[in-house]
Structures are given as structure tokens and as C-alpha cells.
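What follows is a single chain, given as C-alpha cells, in the form predicted on its own.
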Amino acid sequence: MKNVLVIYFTQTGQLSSAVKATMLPFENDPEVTIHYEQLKPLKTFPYPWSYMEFFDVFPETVHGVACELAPFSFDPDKKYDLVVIAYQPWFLSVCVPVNSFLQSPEAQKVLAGTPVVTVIACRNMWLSAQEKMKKRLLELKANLVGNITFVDKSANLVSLVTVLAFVLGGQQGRFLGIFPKYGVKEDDLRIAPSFGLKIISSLKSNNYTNLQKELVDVGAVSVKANLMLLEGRGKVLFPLYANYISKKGTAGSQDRRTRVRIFGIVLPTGILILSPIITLISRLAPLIASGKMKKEIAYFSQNSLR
């Protein structure tokens, strides 16, 4: 019998969708048994957000600042054959309640020497997020053997509108009814249990060498050049925006909320002014680098920390 233990949160339930279709060969194998952990914070984070709720989290996030989760049920001390962490990127990092999970004393013992599968949902942007991941469970000693991403495949600029209207307007549908719904499509969830057959066949012979190889061969992780870069620049200059706004204060001070309202507003706007820039520059890059676009796109596809 495999023992597998499922880590995640989700505010809207379009994350647990992902993970249940991606672990639908697991629930139907006999030899296997799930354990699903939805963390919970004591504080609700709220959905849908208001605007300076949403905006204000940016520099805790970025941070990496822990918040308090309600108690575990799985049992830590429990060896599990493999270990499912799936979240959302918040502002290119892990989201806080994944993260907070990560530096708990439970994620220590459960995590170490245990092969990790992350599954990640978002509007489009995960690789620096992923690259926090890494770090972070490299310091844990697990063992990340596998990666999948569900993205909304919109255009980059349709889906910052649809995004904020979701996440500030609790807009589930087509927004003025104009624009397309927002969020992971039904067909890519219907092929997710393909990605989860490639999991549980390596969950049962133990080797997860090819694992990541055979996800991104069926599709589960797809690196856009033209995010890849504008991603680049967020990383940058996000945690810069971030100390700006901590040296007013925590989260949820008065002190900081006019600094939060300026980077409320500077962030969509730098989206998009960069966005078609980015996107050009991203179609020229093969013609002038393309030896290193591929480098890049293929790093970002794996597993390991450079």
C-alpha cells in the first residue's frame, strides 16, 4: 500500500478542481491511499478581496512572512511514499498559506527525504514562485520529482482584466460579458489525469528519473517566453516595492495604506505599458539569442535549483 499526502489551499475552489482531476487515477487505484490536507489560516484571507486587502498582503508575501494555520490532521510523523503540494503564486511567490506550511515544524519531518510533486494553478506567471519552491524544499531535503502547472491561457493583457475582476470582483463568469471566464479551462482539467497516471506509475516502481520528462512530454508544463521575461522583470523589482511598503509598516497598518494604493496602481499599469513591449521583444529574442532562450525555457521546464 502507497501512502500519499496532499497539501493545499485554496480560496475559490478552481486549485482543488486541478488537484482532483490530476489525482483521479490515485482515488481510483486500490494500492494507494490519500490523505487531503486543506490548510486553513486563522485568519481568513478573504474572496473575493477588497482592493486594499489584496494590494496590502504584496510585501508579507513577497517576504515570505508566515501566517497561523488551524492544526494539521495528517500525522507528521507518518512516513508518506510521496508528497503533494499544490498552490497558487501570489505576486511570483508561494502563496502564504503554502508557505506558511513550508517553515512549519510538521513540514520539516514530513518533507524530508520524501519525493515532493507540486501542482500549481494561476493566471499565467509561476516561475519565480517555483524558484522559491525549489529553494525552500531543498532546505527541507525533500525531493522535488515533479512539477505541473494549470494556467488561464488567455492573452497576457485579457487575463489581468479578468483576473482583478475575479479576485476584487468575485466575477465568476464572463466579465461584461465581454471578455472570457477567467481561470483553468475545462479541457485542460479534463486532461489532467494523464499527468497524474505518469505520477502513480513512478509512485509504484519507485523511480521518479524520468517523471518530470514524461509530464512535460503530455503537456503539464508549458514556458512562454514573452511571461518568461516579464517575469524577470518583476522579480526584480518586486521586492524593492516590497521594502517600500514595509518601512511604513505591517500588514493591515494605516501607516502603509498610501503606499499600498500607489503600488495598487503602478502594478496593472507597468503590465500594461510592458506587456506588448515584452511580447515583441520576446518574438525577436530567438532571431538574437536563441541559443538562450531555449537554455531558459528548458531550465524552467525541470526541477533543480541552479
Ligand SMILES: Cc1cc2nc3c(=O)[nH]c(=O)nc-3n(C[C@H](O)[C@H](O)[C@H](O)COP(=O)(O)O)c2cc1C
Second form
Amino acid sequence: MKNVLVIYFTQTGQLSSAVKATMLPFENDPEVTIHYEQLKPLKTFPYPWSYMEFFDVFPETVHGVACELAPFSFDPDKKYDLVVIAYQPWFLSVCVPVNSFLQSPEAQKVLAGTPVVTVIACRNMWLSAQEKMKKRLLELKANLVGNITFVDKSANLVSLVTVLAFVLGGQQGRFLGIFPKYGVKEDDLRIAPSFGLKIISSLKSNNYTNLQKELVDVGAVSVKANLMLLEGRGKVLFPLYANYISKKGTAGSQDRRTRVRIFGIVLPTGILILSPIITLISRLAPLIASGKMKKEIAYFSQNSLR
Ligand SMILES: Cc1cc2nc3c(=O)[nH]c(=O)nc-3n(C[C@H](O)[C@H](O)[C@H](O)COP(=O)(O)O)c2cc1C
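I've shown you the form predicted on its own. Could you give me the structure of the form predicted in complex with this ligand?
Zooming out: every chain and molecule, the one shown earlier first.
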């Protein structure tokens, strides 16, 4: 019997649909037992978010400050054969509830020496968050053997509008009747069980050497050049903005409201301006630096940390 632990957090159910679709073959396998652990912050994050709540969570998310979680139902002393960590990136970082789990003594116990597969469901920017995840898993002596990503495939500026309508306005259908529905589409989840089958086969043979390559070959990861370049800018600027806001006060404090408000305007405006420029650069880059772009895409498609 193989024991699998699935750790996940979700606000609207998008991520749980993605991870459950991936785990479907496990559910039907008599040789596998799964324990699902949904992380529950003691102070719940709101959905839909108010403008201030949403942007105020930015500095602590980027700085990796943990929140308190409800007690876990899994047994940290049990030896799991595989741990699946399903998470959303928040502001190019691991979302606070999952990051808080990664800082817990229970995570330390359950992840040391254990194979880990990460499952991400998000808008479209997960590269920097996954770099942080890789780093933390290395610190915990876990063995990251697979990464699967589900993204909103709309154009970047379209999903910028729809994600804001989704998180701030609670809009789960078509915004204004003209924009596509936000998020990972049901159609894109049809392929998820085939990712699960690849994982099961590695789990049973206890050989994960080729797992990530096999996952990439069946479309589990797609790295887009324009988004990679855009994230590169964000990765440098976000810690600076986060420090700038934190200097004025802690989470929720009145003193930092003006700076939070400014960030809430600067971020979408910055994406709006930079996105078309970077898309143009990304179209030209393969002509100028094709080798470098390919190398970068290959790097983000695998699981080691440079
Ligand atoms: C505070 C916050 C920040 C987010 N930042 C990102 C991000 O950096 N990249 C991204 O692709 N999606 C981002 N998203 C979208 C989430 O990844 C995800 O699609 C959304 O929260 C719905 O997931 P859930 O219902 O499973 O929680 C963010 C969402 C929230 C609430």
C-alpha cells in the first residue's frame, strides 16, 4: 500500500478542482491511500477581497511571513510515500497559507526525505513562486520530483482584467458579458488524470528519474517567453515595493494605507504598459538570443534550483 498526502489551499475551489482531477487515477487505485489536507488559516482570507485587503497582503506574502493555521488532520509521524503540494502563487510568491505550512514543524517532519510533486493552478505567473518553493523544499530536505501547472490561457491583459474582476468583484462568470470566464477552464482539466497516471507509475516503481520529462512531454508545464520576461521585472521590483510598504507599518495598519493604495494603482498600470512592450521583445528575443531563451524555458520546466 502506498500512502499519499495531498496538501492544498483554495479560496474559490479552482485549485481543488485541478488537484482532484490530477489525483483521479489515485482515487481508483486500490493500492493507494490518499489523505487530503485542506489548509485553513485561523484568520480566513476574504473572498471576494476588498481593494485594500488584497493589496495589503502583498508585503507579507513577498516576505514569506506565516499566518496561523488550524491544526492539521494528517499524522506528521507517518511516513508518506509521496506528498503533493497544491498551491497558488500570490504576488509571484507562494500563497501565505501554503507558505505557512512549509514553515511548520509538521512540514519539516513529513517532507524530509520524501518525494514531492507540486501542482499549481493560477492566472499565468508561477515561475518565481516555484523558485521560492524549490528553495524551501531543499531546506526541508524534500525531493521535488514533479511540477504540474494549470493556467488561464487568455492573453495576459485579458486575464489581468478578469482576475481583478474575479478576486475583487467575485465575478465567476463572464465579466461584463464580453470577457472570458477567469481561470483554468474545465477543458484544460481533462488532461489532468493523465498527469496523475504518470505520477502513479513513478510512485509504484519508486523511480522518479524521468517523471518531470514525461510530464512536460504530455503538456503539464508551459513556459511562455513573454511572461517569463515580465516576471523577471516583477521579481526584482516586488521586494523593493514590499519593503517600501512594510517600513510604514505592519499588516492592516492605517499608517501604510497610502503606500498600499499607490501600489494598487502602480501594479496594474505597470503590467498594462509593460505587457505589450515585453511581448514585442519576447517575439524578437528568439531571433537575437534564441539559445538563451530556450535555456531559460528549459530551466523553468525542471525541478532543480540554480
Ligand atoms: C492575493 C492574490 C495574489 C495573486 N497573485 C497571482 C500571481 O502572482 N500570479 C498568478 O498567476 N496568479 C495570481 N493570483 C491568482 C491565483 O493564483 C488564483 O488563480 C486565484 O486566487 C483562485 O484560486 P483559488 O480559488 O484556488 O484560491 C493571485 C490571487 C490572489 C488572491
